[in-house]
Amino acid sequence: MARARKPREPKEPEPAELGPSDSIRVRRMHRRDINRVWEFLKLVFRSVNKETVEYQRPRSKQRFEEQYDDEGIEQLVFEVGSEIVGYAECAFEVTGSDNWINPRYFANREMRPLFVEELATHPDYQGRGVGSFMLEQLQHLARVRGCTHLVLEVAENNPSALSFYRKRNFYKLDAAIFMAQKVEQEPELLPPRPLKPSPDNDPAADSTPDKTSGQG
């Protein structure tokens, strides 16, 4: 959605004061951190995509690769210890010919908006303060980026998300909806029809043959 330049490799943070089971270290994913961080959203996100219209998470493995390289992605990994047990992904603009993002909509409001593409806690860690962790550090980059808003998109099937996010005052944008109308289903294949007589057994038939070829 949003393409921002991210430094690639970075050096590893200094050690928290915390030991590591007691503390949550966040940092930019690296390569070597694709298979682990795409097994880690299949995880998350295995419930919540059998019952959505849209995958909540890349199509492909194979994107997500490729997002990696992308200008402009921010990718975070948190972990404790060395269990991953949050990701965030988010990024500064929007470009692409194939956006649906209108940025027109935010300038006009005067909002420069950090999107927040992924926001993904592991299941055994929520309620433990990963999400809330995820969020501060998103806000910090938006202050430091000078972004007025943070701007995301969530299922509304998806209670427990929007209570987190209603309760930190996200707030509802004029966003799409997806719908449905149901239509009356008609077979594409005509029902069994009563082959006629022949004319043989039918006394009232013409016994002078047809001349047109092809006759029902």
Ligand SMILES: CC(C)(COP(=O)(O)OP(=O)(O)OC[C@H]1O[C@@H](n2cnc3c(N)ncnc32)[C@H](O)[C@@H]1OP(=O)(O)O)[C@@H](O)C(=O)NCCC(=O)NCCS
The other form holds:
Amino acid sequence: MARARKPREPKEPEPAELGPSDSIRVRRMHRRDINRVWEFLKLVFRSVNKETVEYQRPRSKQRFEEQYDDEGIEQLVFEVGSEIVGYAECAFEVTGSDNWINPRYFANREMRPLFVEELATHPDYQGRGVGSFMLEQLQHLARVRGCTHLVLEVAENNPSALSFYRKRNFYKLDAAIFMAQKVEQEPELLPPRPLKPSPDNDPAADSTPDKTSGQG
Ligand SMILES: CC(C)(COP(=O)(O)OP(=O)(O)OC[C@H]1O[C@@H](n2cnc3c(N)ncnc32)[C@H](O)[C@@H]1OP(=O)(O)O)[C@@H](O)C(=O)NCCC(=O)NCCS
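Right, the form predicted alone is done; let's see the coordinates for the form predicted together with this ligand.
Let us now look at the entire complex, which starts with that chain.
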């Protein structure tokens, strides 16, 4: 079912409307921010992507652009002055056909999740409370929209994000874990094989009597 489009864009803020440079301000993402936020996400996830077996974040520019028109997705930009220092994205329903989430899991447990699709702080601002503020904003959204849980996916080998979430009372769901087993290495192609001597050069073949001679 097609969803309604998001409301029209607000006008660009005047410099005086930008917040002070010592506080973090949150606003909804505008269409004109799409390219900037996309580049921001590529920067934030560059080092995370090197270590994770899961899909690379951010996922696809086309999908990112399409999400802007989806009413069920909130895309929030966090700024210090005019600089983007954080981005948070959440969805009120399972989105995309390639999603790992089974909605029945939550329905069976009477959970109404707010799916946190992205949480990213600029590397220069990590450890300064941006992530905590973004999470508080998402918890606030969950409360006012009647959601019972925040649900997200984090790679086990992203220790800083994992400890960030654990410290804030996130717990592991019964999700799949990636496993691997080492396989003994063998070449696919067989080793060289000694060639039989050619029958033309085989002296034994010449001395063999003709079995048909002298008969009949
Ligand atoms: C996970 C992430 C969103 C946290 O954002 P943040 O702005 O650093 O969060 P905060 O500053 O509120 O808290 C970070 C915690 O790390 C600690 N910290 C200390 N030094 C730090 C540093 N140099 N960098 C990061 N965190 C640091 C902070 O003290 C704080 O500790 P606490 O959990 O005890 O409060 C951020 O690290 C990030 O964007 N990581 C890369 C993208 C990513 O992995 N996202 C999650 C994908 S699911």
